[in-house]
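A single chain comes next, written as structure tokens; it is the form predicted on its own.
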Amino acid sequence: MYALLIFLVTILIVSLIAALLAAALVIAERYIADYGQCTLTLNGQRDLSVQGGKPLLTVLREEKIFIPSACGGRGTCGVCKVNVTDGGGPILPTETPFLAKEEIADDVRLSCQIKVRGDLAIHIPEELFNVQEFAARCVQIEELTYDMNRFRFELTEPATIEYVPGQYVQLLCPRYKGNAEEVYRAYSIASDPKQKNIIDLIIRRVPNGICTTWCFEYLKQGDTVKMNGPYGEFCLSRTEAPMVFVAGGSGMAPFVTILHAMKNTGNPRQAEYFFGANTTADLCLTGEMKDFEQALPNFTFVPVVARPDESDNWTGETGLVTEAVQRRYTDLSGHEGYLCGSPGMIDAAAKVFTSLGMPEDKIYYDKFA
């Protein structure tokens, strides 16, 4: 018994020392290590004088230069890539899982992982200089399922936005009880693009998710928010090839906008949309999809329920959404595929597409991190 007590006390002491050392490092980094003013050179043409000590992603954001970051700067999505041509230092272990050999050779880095500790020279795509920050007001919150809402925002400053259907914005989640710092999260636009003053976001609640907790528990109709964008390259090609859409959950969002755009322009392309749900309670916007079927004669919506309950009297497609695609098609060599959702779902669907003859370069996707 005495030996066990000594063991537990030893563990407690070691843990306490480790915690104190970690706290000391944080304090030293924040208050003692003064990196002063640093020069940040953008694309070899523009010099900015910035305060050192912060992540490059944060420094750029404070200068109203917005780099896409699906995870809000936590280093888990690998999206916030920039070319650091001078002053970046060695690549960190937190970066290597997200960088291909070719990117490393091309000086690509994760801007959320690099701290500005001296002068830096970076290169970012010119189109990111056109990304704007928007102020907006939440004007409607609509429950779509038990864990998914559609949030409607009316832009106030600037009052309108131009975007390509399929793109996304980053929503600023402010500090609230249990969240000590502001974070950004990426959400696909889900509104009608002809309503240039409106941004709809379809958000699925993630247990303990920082931004989704705020959206579902704190954000109220009438509240003001900030967002920036648009970002992303997910959009329809300019061909006339028939299309297969696959999504699940909040992956519905970009397809709503794409279908609105097809309706607005009278796009005659053939499109079949397979939407995967675990149960019938996970289905959403089925009424709107029927309206699109009426407006677009070459569009078909195929809801797929993995595990319908007997009491649901479900007569539609069942099983995995990829299985429904395989039942419907034997040859996709002349089609294009559009996928939106989790990496696992997208990888599985892409594998099915290629097995049915669809060329890899005809598969377009938006992976949710």
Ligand SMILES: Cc1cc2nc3c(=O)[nH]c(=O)nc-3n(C[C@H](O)[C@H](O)[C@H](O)COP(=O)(O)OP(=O)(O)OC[C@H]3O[C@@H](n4cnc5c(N)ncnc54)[C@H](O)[C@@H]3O)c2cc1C
The other form holds:
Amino acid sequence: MYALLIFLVTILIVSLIAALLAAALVIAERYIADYGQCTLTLNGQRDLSVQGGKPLLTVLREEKIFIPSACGGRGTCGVCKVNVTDGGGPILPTETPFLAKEEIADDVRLSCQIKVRGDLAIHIPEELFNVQEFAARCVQIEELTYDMNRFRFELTEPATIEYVPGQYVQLLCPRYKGNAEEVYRAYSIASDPKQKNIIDLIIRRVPNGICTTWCFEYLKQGDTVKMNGPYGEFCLSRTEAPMVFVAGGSGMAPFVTILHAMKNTGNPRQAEYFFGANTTADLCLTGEMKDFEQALPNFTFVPVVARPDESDNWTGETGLVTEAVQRRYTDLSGHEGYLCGSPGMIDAAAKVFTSLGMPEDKIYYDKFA
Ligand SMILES: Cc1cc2nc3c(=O)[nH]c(=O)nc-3n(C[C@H](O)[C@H](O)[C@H](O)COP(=O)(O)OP(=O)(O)OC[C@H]3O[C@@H](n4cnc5c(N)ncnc54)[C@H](O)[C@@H]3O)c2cc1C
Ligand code: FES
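Could you switch over to the form predicted in complex with the ligand, since the one displayed so far is the form predicted on its own?
Full complex below, order starting with the chain above.
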């Protein structure tokens, strides 16, 4: 008993010392360390003089160079990769889960994790130089379900945007009571690409989520916001193969844009869209989907309700969205699959697609994580 007590007290003391050291390091880093001006060499062509001490992602953003960052710099998405060819220092433990062996050999790093503490040479894809920052006014907020809203933004500066249907923007969530730091979050564009001055976002409320709490509780019609983009590679291929779309919740967003684009260009491709909802209260935009079915002769919308209430008199598909796909298809070897939503749903649907013969390289997805 006495030995156990000694053991527990030792652990407590060691943990306390570790916590104190970590806090001291953070304070020293923030208030004492002065890395002065550092030179950031971009793609071997341009030198920027920047203030040291901040994460590379932040420094680049301040220079209006926007790197995709789905988690807003928390080191949980692994999206913010850049090549750091000189001055990056050793790989950090927070980076290793996201870097493959080949990437480490190619000097790929997570720009939100490494700090600018000296001169750095980095290489970023040319297309990222085209990413712009936009000011926009929120002109409409529409309730789609009990936890999902469609926010319409009119771009003011610059006044128009060019994007590929399926891409996303990063919305800046400002400081507000309970949120001390500005953060960015990724949201798929959900508007008609014909309207180049409009960005619609379909946002699902995440309990205690920093950005979604701001969107649902603080953002009002008439407010000005900032966003940057476009980003992402989720888009329709240029083939004529029939397609299966699968989405749940706010995963609806990019498909709205893609369907608008198909309608605008008279795209005749066959597409069947399975939308998964827990209950009928989670269904949204069913009227708009019917309009797309009218406009696109080879498009079908299949809402799938996991647990319909008896009083709903639901006569459509039930169970998991993946089960509905399995009920309707025995062979998907000639199809392409497009998936959007939570990582769990995407992994499950991709498994079903491959089990039905769809080649892995014909499965395109955007994980909302
Ligand atoms: C490419 C991309 C596109 C996206 N597009 C959309 C979109 O169109 N619409 C949309 O609503 N979201 C979209 N997201 C998700 C979005 O970026 C945010 O992650 C989400 O809105 C939560 O942000 P938050 O700041 O409110 O929550 P946070 O403060 O980041 O998270 C709070 C807590 O909730 C957890 N959490 C985070 N996200 C979720 C979630 N989705 N469900 C359950 N728990 C969660 C976190 O782990 C954390 O514990 C997209 C993400 C990516 C990567
Ligand atoms: S921004 Fe998500 S890991 Fe860097």
